[in-house]
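Read the single chain below, which is given as structure tokens and is the form predicted alone.
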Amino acid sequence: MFNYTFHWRPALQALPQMLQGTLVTLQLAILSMIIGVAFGVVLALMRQSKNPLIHFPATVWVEVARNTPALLQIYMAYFGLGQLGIRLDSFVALLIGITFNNAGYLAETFRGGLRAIPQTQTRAARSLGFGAYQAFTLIVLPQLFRVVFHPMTNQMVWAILMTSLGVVVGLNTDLTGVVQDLNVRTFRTFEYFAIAAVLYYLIAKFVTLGARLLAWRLFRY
């Protein structure tokens, strides 16, 4: 029979601790996106190269990131590198794992975005005296981010949710880690994780809404 008694007051009293964990979650997600975007652009350009020495490493990165579990990638950053003598704390290992995954997905998003931009844009810029670097950064890159803005928003939400995997490598300062510690001490699993689920949902919705407002502000013309 269902005889579970809910106790919401202790869980709500722990809300400040959960909010502190939420800040760490956002910090991880934002850092992984910033670094992931930088690597993603480079990987997308490398994949367009006809030189196999440039194309092949980028392809390996993208294929591994997109076709293996994110949990495995985090394990490799924490336990795998540890076996090689490279000791990383949980925060850094999780950041590396999420960034690796983000960069792989973003690289394909950016590669599709680059294909959507006519090559005549670059040729026109070069004909006006722009160098190759100037043409890319001033003409192509702004158009690229406009094309891929909404897929990047989805990837940001995915990065936020991926931070919950930090608990498997001992991270106890993010939202899931804080909730797990509270659960171990109180055994009020449903209450704590229900509140955590609501917080993750609200964060994801806030990011999505914020991105829509930003897109309307930046791309309305």
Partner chain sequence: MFQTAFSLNDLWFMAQGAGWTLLITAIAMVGGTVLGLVFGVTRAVLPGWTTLPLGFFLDIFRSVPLLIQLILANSFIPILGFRASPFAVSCIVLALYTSSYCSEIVRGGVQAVPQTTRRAARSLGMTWWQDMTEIVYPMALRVMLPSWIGLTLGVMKDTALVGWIGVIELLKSSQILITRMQNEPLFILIIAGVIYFLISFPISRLGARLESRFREND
Contents of the next structure:
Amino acid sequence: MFNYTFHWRPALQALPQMLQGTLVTLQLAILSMIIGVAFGVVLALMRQSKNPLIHFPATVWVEVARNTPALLQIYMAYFGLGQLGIRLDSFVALLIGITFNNAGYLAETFRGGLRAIPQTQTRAARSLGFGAYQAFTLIVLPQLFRVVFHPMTNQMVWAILMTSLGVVVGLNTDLTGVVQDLNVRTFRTFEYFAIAAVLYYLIAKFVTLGARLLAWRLFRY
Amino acid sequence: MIEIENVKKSFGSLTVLDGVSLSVNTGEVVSIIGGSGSGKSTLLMCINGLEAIQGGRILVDGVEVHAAGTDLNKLRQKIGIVFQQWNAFPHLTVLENVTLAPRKVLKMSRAEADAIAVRQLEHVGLGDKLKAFPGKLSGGQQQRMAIARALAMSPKYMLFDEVTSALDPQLVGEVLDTMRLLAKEGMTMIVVTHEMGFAREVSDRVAFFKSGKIHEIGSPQQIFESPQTPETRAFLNSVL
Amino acid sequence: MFQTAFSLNDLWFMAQGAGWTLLITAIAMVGGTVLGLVFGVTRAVLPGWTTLPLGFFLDIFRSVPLLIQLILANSFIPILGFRASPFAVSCIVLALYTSSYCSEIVRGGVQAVPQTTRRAARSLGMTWWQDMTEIVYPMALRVMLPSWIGLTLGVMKDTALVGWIGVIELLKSSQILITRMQNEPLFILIIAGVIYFLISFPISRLGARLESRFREND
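Return one more block: the form predicted together with its partner chain, after the form predicted alone shown previously.
Every component of the complex follows; first up is the chain already shown.
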């Protein structure tokens, strides 16, 4: 059945380079999550506003992020901003694209989470003499964090998978980019990408497992 | 002293309180009885400023609750309230539920707050549940914790909003016992309740609420033994 | 004044791309849903440990970037000695990818039907098959449908990646135009975005409507 001879040895010899790329992948994913969470919180709060000037831009952001492909958003950062005179290298463009996407999805996660915390919790806190800010930070926020923890973990995994799109705008330092460079030189496409697939799988499982352990430590109630 | 003067409150076109007047003296226990939807619970929410009012005024120790300059956070420190749905904070242990407000609102040290909380929790019979999370407790235990949580602020007044309505029948007794004890110690209390026996036993006065008004008020003997109006009589017949 | 080299012909080129996007989405959804139903019901009714290998296999599609799945399939099918067009490879990979997510939706839906309800059905003398088709299916459908619509939207957006292995779908067609015209990527990308949005937004509204209607009936 196989007229093809697999060449795993050279592919495995490139493992150190790939692990180097893995670090870049993780760096991208983590940065895009941290900035994405910050923007996501702001967007969620903006969408609660009754003022259309505040509400509308946030809604546009969230709907565009959720209703167009992530790759289109990355193209926007890479080609689109370029036309406006903002020349970005592919790393930054990818980071902006993924962050934009993360923030849109996380904003919806946070909005849903806020709705899941009953109003009566705030009421009970206020009845004890807490001010509005204290009631939010001491009572609502810790409960919100638990509600959104699992969806945030999923988003993190998606962010990792999305970083692979960097290769489409010419990034050659992340895991997919490194592997693509090797592939172009050797044409051993299957071997190199199979190893990359295993690495991505391991990262994803590592993140999921880590998050589960963290949740188990954090949420004892 | 709590003085309620001709208070009016409506949600949209629905009138909930239609000119309620009532004064509660220090050390007094007043029970409010009446059918559901008669505005009893709303009145309690108005007393500590959780709900706005549209007419009349409420004075607590001479401070007008709904006046613009009133520091509600300060005022609420001396009015404890316990809700029908106990509203435990699920992410905090029983002890933390009780110490949080003394520490963050009254700025007590942790040791000081812990001491008070432990005393209150032992008082309501939860001395062995300090480290448990509310989710692991029965409804009756959570409700007693909520009482301890309110008492830890050393309030002058306690408001109880149908605190046994959401409990299984076998758990009602333990919560009522806690409240009985409190009444005996001289706490000023306003108790909205469906427990007629309890109202009769602990109250100094009983008020019958009907369509947003106090329809009849008097001593427990008067209300339960010789009600003056046919409406009161009809209500009592339906629940006793 | 705004001037553009973008012509009606170019718009037609993008519309054709959008056609491919829709076609691949439809094939992936049909294939993925059929497979997802089989996998999902299997995982829901058989004891957990027996379906562990299946669960592991399906999980791979959710833990490896789709782009890499496409590249792997595109290089592996010739190794097996078959010839497949990029279009066929895209459909196969996306159908499997979809089935992986769909099986989770189906499993969740079936497990959302309370055991007591199913026991009640069996106690009335219904057979296992009748229980599945008359009780479980309609009840699970309410849980599954909103997620399934969400999945459709997700897959539609994910088809943008098949451009990498040579299918000229909507985003690839835009990229070709960007390369050709050089100086107006923003305009072209906005058109592409609007087309994606026009496909996606009504479906997501429909999903939200269904969800709120189901909730009202509960």
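Just so we're on the same page, rigid core means the largest C-alpha set that superposes within 1.5 Å between forms. Computed from a predicted model, the values in this text were never measured in an experiment. Positions refer to the first chain, counted from 1.
Peer 1: Is the C-alpha displacement of residue 115 equal to or greater than 2 Å between these two forms once the rigid core has been superposed?
Peer 2: No, its C-alpha moves less than 2 Å.
Peer 1: Core-aligned, what does the C-alpha of residue 126 shift between these two forms, expressed in angstrom?
Peer 2: Residue 126 C-alpha displacement between these two forms, core-aligned: 4.8 Å.
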